[in-house]
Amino acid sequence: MLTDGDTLIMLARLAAAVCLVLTPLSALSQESFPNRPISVVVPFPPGGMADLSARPLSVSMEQVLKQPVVVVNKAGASGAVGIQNVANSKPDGYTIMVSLVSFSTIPEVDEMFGRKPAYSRDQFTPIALLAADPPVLAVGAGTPWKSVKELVEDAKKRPGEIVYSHSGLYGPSHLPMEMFLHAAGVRMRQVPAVGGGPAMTLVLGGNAAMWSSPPAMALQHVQSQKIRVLASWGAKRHAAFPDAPTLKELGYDVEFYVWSGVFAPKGVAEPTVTILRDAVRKAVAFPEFKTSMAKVQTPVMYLDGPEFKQFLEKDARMLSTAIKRIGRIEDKK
């Protein structure tokens, strides 16, 4: 007959045996990631910068991870729907996201308008920066300005008369223009469009004088002499427009990038995050990825997770300042 002491000893031995069995299983589970398909959520419709970055990335990641990597477009509310979906997804590494600069601006705008933010930036773990392309200041061929100096001098003489277009309030062509105008101390009238294509059409048709254009979109119209590029928002001159100075060169302390980056929901296990970071690092080095990005005139600017996090923090501070300076557009009507 077993005594109470014997029973306790047996239970202790059983617990120790269970631990010995479960520990290698747990380690094996971590080591086997991934063992099923990974979804890459793009919170925008097909064809935009995030989508054009995510698709070649997914193809290259499949070769690295030996598992399917599938792009899923979840558009809505300027990206908020898809981003919120990933924020609330299971943090197991099987749902990641490729998003744009609006990742940082949406919560700021929500807060300014007194709305509950759809998500917060701290709900995500940065995996890698893929690309960061500064927009360019594109003016219509029929405008008189051949330099930023001429443009600013004219704008100071006619405050609020010159019209610029953009692809949406607080978006990646509205914010850089407002940052430039503030730095230059001039006022212009803004005309929102429903996307980048319509914003460019307003300039080409003479209904707006200029806009902050993606370089790839501007290039074809520069070549056909329908627009001119006066400057860019980068820290250094854009390779596609080597004759156009940066606004920083001209004395305006503004910098802006339309970037795309990879995120995972917060809470993904560190070993899994490491595997994802390593997979993206290897994927962006594939010739196929570089070729795909070159075709859409988007230079690869890779930063690993820790460096990408620093980039995000600096970028978010700059964007927050710009948004607060602009204020609530509806209040200015």
The other form holds:
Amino acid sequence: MLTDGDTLIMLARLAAAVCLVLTPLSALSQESFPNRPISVVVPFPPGGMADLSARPLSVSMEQVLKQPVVVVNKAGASGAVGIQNVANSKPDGYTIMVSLVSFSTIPEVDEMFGRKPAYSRDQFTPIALLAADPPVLAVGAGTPWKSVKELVEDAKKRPGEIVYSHSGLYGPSHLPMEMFLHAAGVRMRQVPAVGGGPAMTLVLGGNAAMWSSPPAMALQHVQSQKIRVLASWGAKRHAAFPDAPTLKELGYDVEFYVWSGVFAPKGVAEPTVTILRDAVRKAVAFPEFKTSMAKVQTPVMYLDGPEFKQFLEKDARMLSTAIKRIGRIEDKK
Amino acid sequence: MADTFQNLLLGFQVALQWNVLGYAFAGCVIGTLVGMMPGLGPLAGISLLLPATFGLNPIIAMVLLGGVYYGAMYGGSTTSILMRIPGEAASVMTCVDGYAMTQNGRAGAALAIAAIGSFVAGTFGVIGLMLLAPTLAALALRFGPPEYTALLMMGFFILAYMSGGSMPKTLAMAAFGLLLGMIGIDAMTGYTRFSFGVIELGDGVGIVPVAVGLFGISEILMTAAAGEGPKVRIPKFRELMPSAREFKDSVGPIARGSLLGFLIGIIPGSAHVISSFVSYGLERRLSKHPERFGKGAIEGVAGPESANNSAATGAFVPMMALGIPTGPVTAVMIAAVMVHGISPGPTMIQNQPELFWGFVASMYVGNVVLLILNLPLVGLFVNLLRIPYAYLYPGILCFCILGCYSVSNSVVDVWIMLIMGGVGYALRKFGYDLAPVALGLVLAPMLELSLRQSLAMSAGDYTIFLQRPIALTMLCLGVLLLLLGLKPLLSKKKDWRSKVGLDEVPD
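Same protein, different condition: the form predicted alone was shown, now please give the form predicted in complex with its partner chain.
Complete assembly follows, chain above in first position.
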């Protein structure tokens, strides 16, 4: 059985072959990129944030590049499987990737555990930042705290007693909590879950007191008064939660974004990179792309290659510090 | 009640529109096919279809994906019964007695009972979803890590009854399954265990490649090694329908399986696989002739098949009522409506009644469609057995490999499946029962995670299991089951000793 993606690619290749035969020779001589379908590898399962931004992007990019742009999900090991796959793919511009913040954290964690890293960050050329979504601090309805101040005071009184959950060690909901707790100078216990849904379930069921939730996930539970949002990790207040202050406002110097960005493997020719960057810039401006992103409540934050590179470097330094501070969980016992 | 009726009427108005009906039908057909395909389970089917639904309206997307989900639960039994190849993880238990029935020439009856049981259970599940969603969802939320640990411990006690053969062999196989379940990244410390630098093993060994390898590939190898094809008696047409006795024997298991599956299904955490194991263990325990199990007992097909279907429906309860996914399948379905700007949850039932009630009504319709689809096809499916093995089995092997690969585009999964096929073949030659391996593999990571989560919550204090009423009750039940299981060992000591290691496992 062929997967949808494979079938599509095959059909597209067939179509491309037919086009090639029909194209006058003059057009061919320019060796223009792209002349066949492009695959966008998403190293996460369908339905996640990376997938939900890659799909509308691919639809818009198709219109810009006039070639099929096909999303291929290659999930596994928190993204490491797919990212490694792209790192080792042929750098011809026909394989690109939409990855999340874990792109920067996986090599750090590998290094800390003394493992052979699955890939290194410099195996990639950043093409563009698509979206950056600051998580929000969501506490269960059964908890007493109405503000971060009350929470921190209570946590100071009983260090290591309050329990928070997250979606996986060193992941995009573990790191922001650790950064906040460090800045506030308090200690809590952590209960890892596997994935965001189960982490939220622990909070809803009162088995954990809080977690740093993606805003889109928190919204409906706030409406049904199952959780409260006390703060957000962004530089400015989140549009969906105007009443929740940022941690920066409250005097904690932490900022965290779950971002998704487009990458190409290193070694793609400069003109091809330029074409891809242009294509993403135009695609992001499409109203269809903006509507799709708005529907999944993910704020678009576009940065072109060079600026994205700077953002990445700053972000990676911050994440590296946080990971090293957490250290190996076992060593602490 | 009048409200519910009125709402349901609204739902049927939506569900019976020709285009919605068409998509429900398409979903059921795709689901049945996906379920039959070895290796391809409901998750793979839904994940592959998800992108296609982004262009549809949310009701149609839900109806289509829902149809695939419970259609796969129906379809999963077919290859289990006819060829001992589980179409998806939840039909592993059906392989045991279903295939034995095929060998006895009762394939048609087994398929028919599986379809009828699935229909009853599916319909029961929808009624439960409709009437009890908000109430039950609140209960499901109280199911934290300690309760989950207790449930899984019960699963292990049930494991003790599962095998018809010798106790040491069963325990050895369960231990083998548990060890396989240890592979992968440790969720509590971040260390990788037994992965030997293979990144794909970071997520552990999947149940699908292992089940298809252990049961399916090993069966193909056994047939090839036997020289001549297995002596499967192809039933005559009038033998397709279950006999009156078979019907009578199935009523209890279907009823119990439906209730049990639904209750287990609403618990967050991919419990539908467990539901079929628990139902099998329960039926075997309740049976007056437990020795028939493993040799073609209809109860062993009726119970688990009903349980996995009502669990599939039960899984929608927390998703619809609370917006929390019970497992990967419901997580993907939440994504399917999220892209339309709708978040499932209590607000959705109020704000989008036509979506919720349309979906509920479409599930009634879908179950009828599946029954109509599956009963007449029983005759057709049984004809698969007429294909000479020289053609049938190589074809199945190809489907196994392709299906296994397409789940996560991973060659490593294919290798796992092939290696497990060899392992399964060798173990069966030595008379080991393979079902405990599958159960051990399913339970090990879940039990480990929930046990350690519980202890993380309590800072290492084991009394957390005694302080929570639901957990305590289940643990007591488990201990009771264990004592009941030990009783024959103590009172008939001699008989037990003479059995150890001497009994050949019926295969």
